[in-house]
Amino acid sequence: MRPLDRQTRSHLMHLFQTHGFHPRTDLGQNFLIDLNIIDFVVRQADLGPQDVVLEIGAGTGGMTTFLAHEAAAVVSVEIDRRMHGLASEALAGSGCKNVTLLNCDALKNKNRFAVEVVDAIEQQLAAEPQRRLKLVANLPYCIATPVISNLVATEWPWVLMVATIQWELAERMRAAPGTHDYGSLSVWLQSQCAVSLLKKLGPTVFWPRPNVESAVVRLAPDSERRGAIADRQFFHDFIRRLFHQRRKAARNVLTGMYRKQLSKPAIDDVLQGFALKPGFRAEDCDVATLVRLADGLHKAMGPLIGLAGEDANDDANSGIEGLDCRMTD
């Protein structure tokens, strides 16, 4: 059986019937059954012999085996023990020896990948000096935001992400300033990546059908944009906390955020370098302005920068989940 034949609706229904269980929608187990879409996703990833692929959500292993035929190595993660068993059977019959199939949660928490995932990726990247990382996956809706955000935050040599995600999330990822969808996630990704919407997907290309529309998105890192950020950890904390009060005057939010490090006059000194309207809000600022503002505040704080992290730890909404992690199951 060809790898893609494992992803047809009839095959999947027979497979689950034979094994006596059903897909779990609470884990985002909605399988792509349109073979043209699967082929499209893999082709957009442009896989080659230097690529290590991270796949979150192995499912029954249909896409996993297809990826394994194109890449140097695949690290595939499946949280469901029963689904992991189906994927293991598929891989055993495919002859693919370059797949590390993990049965665990991909995330240790909202801020970090699980240790098993980190170790497997770093082991494969270290196998050859020219290896690079790509995320290619039909991402479960419930973890798409932290997976993508955390990968951007790493120092791994990732060069591309191609994934199916919820349409609502795709809208937020590419949102422009002043729009309803523009938020900390938009800024975090656009400040370091080129974000492209490749295709909109209706519910009928999945089984079971989700209650929402989906999208295929492509993210490519932009070294120039990333290099403009003085301190990425500080910037991440800055946008998360600033957008947590997105509709309040940003000057007032900033004076509260950094009350231990900077006086109001000191914050005003930083703001004077920007052509911002009185009472401006976070959602009014474009990405480049927010990067420069964060860099200016970072510089003004100097040795007091560590206290900002203490304030952040007091915030109940700290972490990647603060990056607009609004998902619909």
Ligand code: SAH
The other form holds:
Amino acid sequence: MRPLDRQTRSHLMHLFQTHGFHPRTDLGQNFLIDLNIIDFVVRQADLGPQDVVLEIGAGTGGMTTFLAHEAAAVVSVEIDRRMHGLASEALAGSGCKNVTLLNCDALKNKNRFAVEVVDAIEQQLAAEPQRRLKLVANLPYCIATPVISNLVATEWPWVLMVATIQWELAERMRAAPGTHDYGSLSVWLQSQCAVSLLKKLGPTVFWPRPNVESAVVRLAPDSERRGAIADRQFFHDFIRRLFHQRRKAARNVLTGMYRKQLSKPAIDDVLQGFALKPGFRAEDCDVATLVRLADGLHKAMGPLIGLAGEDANDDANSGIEGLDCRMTD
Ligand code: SAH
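With the form predicted alone done, generate the form predicted in complex with the ligand in the same format.
The complete assembly is shown below, putting the previous chain first.
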């Protein structure tokens, strides 16, 4: 049986009319109405009986049932109570029993998933030893950056992400050093994953149509690249803060960032090991250089490393920069 063969434009319009409400643009409610694309996303996820799927933005449950038919378990999160109601109905009708449908904001803050989400995922992963995690979703564009970068930061056994996101965000994820799009998100993701673009999507595959183009992207973790980073938490914080002042000379930025742990000469000592031009900026450095630079500073700090965390954790709402919501307006 093919679940929910009916997430079409007319079906959704009828559904909203019957329930007397409209999609909310502020929540990124643009539903996939092209069944070929839903099918494509699900096929690319290559789901099997070991897979726990995280879907963020259940919407009407249009994709959730497809995922549930192929995975061991699905944890699907929907912030909007009304949409959560519609998704629950769709799931009840499909007979899928392996879906945990949560009605909450998927994020606690820019750097953390909500506790409910963490608990549900960990419970599903613990159910059998071989279980592993995949993110498969038509993501709400407002939170695509924190969702993807936070998942990369976790220690969960995640093996794949296949997601629809805003086109510009896909460009930032894949950007090369020295380009306009290259930033903390590019470095954070490329330092640990293979990022690939699977498909470009025009606005017509969604209802209502967004004002932007979209992309289906695939991220796969690269254990070698991950293993090359001495302290991923430190590296995360390092690039977030360094790129916050991307146009400034990186030496000055670093001196400010680590004023409590390292003197200027100590920072220069670390920098000396790199063939960097005087006045170089973060945006000029490739990913491998940034990884080695962070590791060098980390090592030089020795036991003072704990103090770096004090600064790092002072703003739970400042995450890796990607795109903010205004771009989807
Ligand atoms: N997957 C569905 C819906 C995609 S639209 C489909 O393709 O048809 C994105 C959905 O994410 C919307 O239903 C929106 O309400 C929900 N959403 C937006 N912000 C969210 C958040 N912070 N946490 C969880 N869900 C969110």
